[in-house]
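Only one chain is given next, in structure tokens, and it is the form predicted on its own.
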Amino acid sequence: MASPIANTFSVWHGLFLRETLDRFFGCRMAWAWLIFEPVIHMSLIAVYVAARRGSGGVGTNLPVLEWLIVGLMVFFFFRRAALQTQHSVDSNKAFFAFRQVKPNDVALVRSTVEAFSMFLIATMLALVGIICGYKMIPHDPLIVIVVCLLVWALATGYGMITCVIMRLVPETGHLFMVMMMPLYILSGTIIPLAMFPASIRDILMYNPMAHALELARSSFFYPYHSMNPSLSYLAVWSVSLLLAGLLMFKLFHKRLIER
């Protein structure tokens, strides 16, 4: 008889294969849209900002395009992992007929598949950038890896919490969708936080995603005059949200698997 750990890994393996095939080959050209959607978005934003500010820098002598791409990739990672986790239960209801499959399994696996797809996209963009002569190799790769792991935990925890709230109060789904836009702007994704007044910057730095973007950029560009981001602050938020999400999935297990 297989152990509970072996059963869990078997479930995760099966769900991972299923989610991967669905994300990349679920419909015609699904893999192309998965790749080109963030690429087109980032290209339009980068061209617009570069045209407005020239090829100089963003508040310093940093290159505009690289600065934008790093920030956009980190935020896209958070947004897509959070949204996929948010809708993971509704998209996998049929699997709950098997008692081995739990809501937290589909949430964690779906977020991991999204992280895998974003890793492929980021690698492709980095290779294209290097070929074109842009500086797309971080001077501190370890910080990049840690930040990505923490952003994954933050997005997964946020997605699990909002998933439960949406199941209890369906109308909140519209609110969570709208919230992504101000978060996109106020995290410093396309507008440097240094451009805001000091009093507002102090408030914006309560946002853990602002710390994630600043840490990622500081690991790519040296020297980089960032807003003094804190890795420990980001870690506390990420771990706390992930644990809170897992706890809410545990408490509302029956409500999540209801049809």
Contents of the next structure:
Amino acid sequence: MASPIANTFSVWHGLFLRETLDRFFGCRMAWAWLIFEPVIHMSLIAVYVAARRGSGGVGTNLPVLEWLIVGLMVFFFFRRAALQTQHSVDSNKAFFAFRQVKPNDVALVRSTVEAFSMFLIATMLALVGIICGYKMIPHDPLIVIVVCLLVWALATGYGMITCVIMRLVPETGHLFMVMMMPLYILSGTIIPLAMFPASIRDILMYNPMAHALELARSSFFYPYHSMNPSLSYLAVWSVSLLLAGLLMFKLFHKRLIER
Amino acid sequence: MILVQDVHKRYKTKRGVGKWVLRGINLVIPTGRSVGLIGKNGAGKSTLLRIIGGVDYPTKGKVVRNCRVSWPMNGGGLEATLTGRQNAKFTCRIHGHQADLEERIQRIEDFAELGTYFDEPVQTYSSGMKARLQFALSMAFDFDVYISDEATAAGDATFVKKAQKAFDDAVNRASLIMVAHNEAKLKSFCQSGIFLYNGKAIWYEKIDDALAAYRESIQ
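Got the form predicted on its own; could you also share the form predicted in complex with its partner chain?
And the full complex, kicking off with our chain again.
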């Protein structure tokens, strides 16, 4: 009889391949949409920014396009990983017929697949950017890696918590969908937080995603006068949310797999 | 041996807790004896099977499994958007059979006899085809007890014969717990019977006695 750890790895292995297949080839050209969605989004914003260029905005000597792309990619990573985790249990329902497949397996594996997919897309974008002559290499890569890991944990934890809440009160699904929009704006994805009045800025900096975006940007651009983001603040949020998510899955395990 | 101890079950519904489906099931199911589960529609047969299979939980009481029990073959375990082959691969992988994957897939393909449909999404399958695949999948792994909810009985005559032969071959190592409404099929597969009535279970050493009790109850 295999050990519990060996069993878990077998399950992760099977789920990882199934989820990857689903994500990249689940429907016709699924892989292309994965790339086009952020690219189209970025292009539209780039057009808008180009049209407004000269009328202020991001401010001193900053490469506007790169600034936007870094922020958008970090935010997309959060949003995609969170949404994928949120729906992980529903879309793998059939597999709970096997005792060894647990809800936390599907959630963790699914958001890991999302991390790989975003890594591929980000690498491709960076390569295209470098070829086109943009500055797409961070001067502090280690911070970028740590921020990505923390955003992954944040998104997974958030996804797991909302997944449980949506199972208990399905109507909240609408709320979580609507909430992504203000989070997008208030994390400083397209509007720099520096443009908000100081009193509001202080409140906005309670949002861990604002820290994540600013940290990622400050590791790409130097000098970068940012909002003094704190890595440890982000880390506390990420670890807490992930642990809370795992705990919720443990507590509501029966409700999650119940038909 | 599977021990079912004082198992109660009720589901949560939109209007609060539902009524008790199972109310105090006590059973000792020996290995090496195939058992038919009999009862009216809604008597809780599938619920009990899912609880025995460990994919649903009793509201009260517990189940002890001292042997390797298969997953319940009732509709679960197959992801509709994946092909038969992809489902088979997934099932092999999560059971830790990466090394001999090809060989096992071949066995499943041969046993299920789905032809080209093996590479079509499961959502295009008929219920009989699904039953074939589910049966072939679980027979590809060595369990002591196989749990089948209608699946074995849903195939056509040729397949049922084949399934039965597979069980006769494995009779020394494996047994079956199954739900079926067809008496002939129950008799040909099972030696013993469990009759579910009003949330309680009665064990009958002989399947004929269980069927007689069932017939009496519906008269």
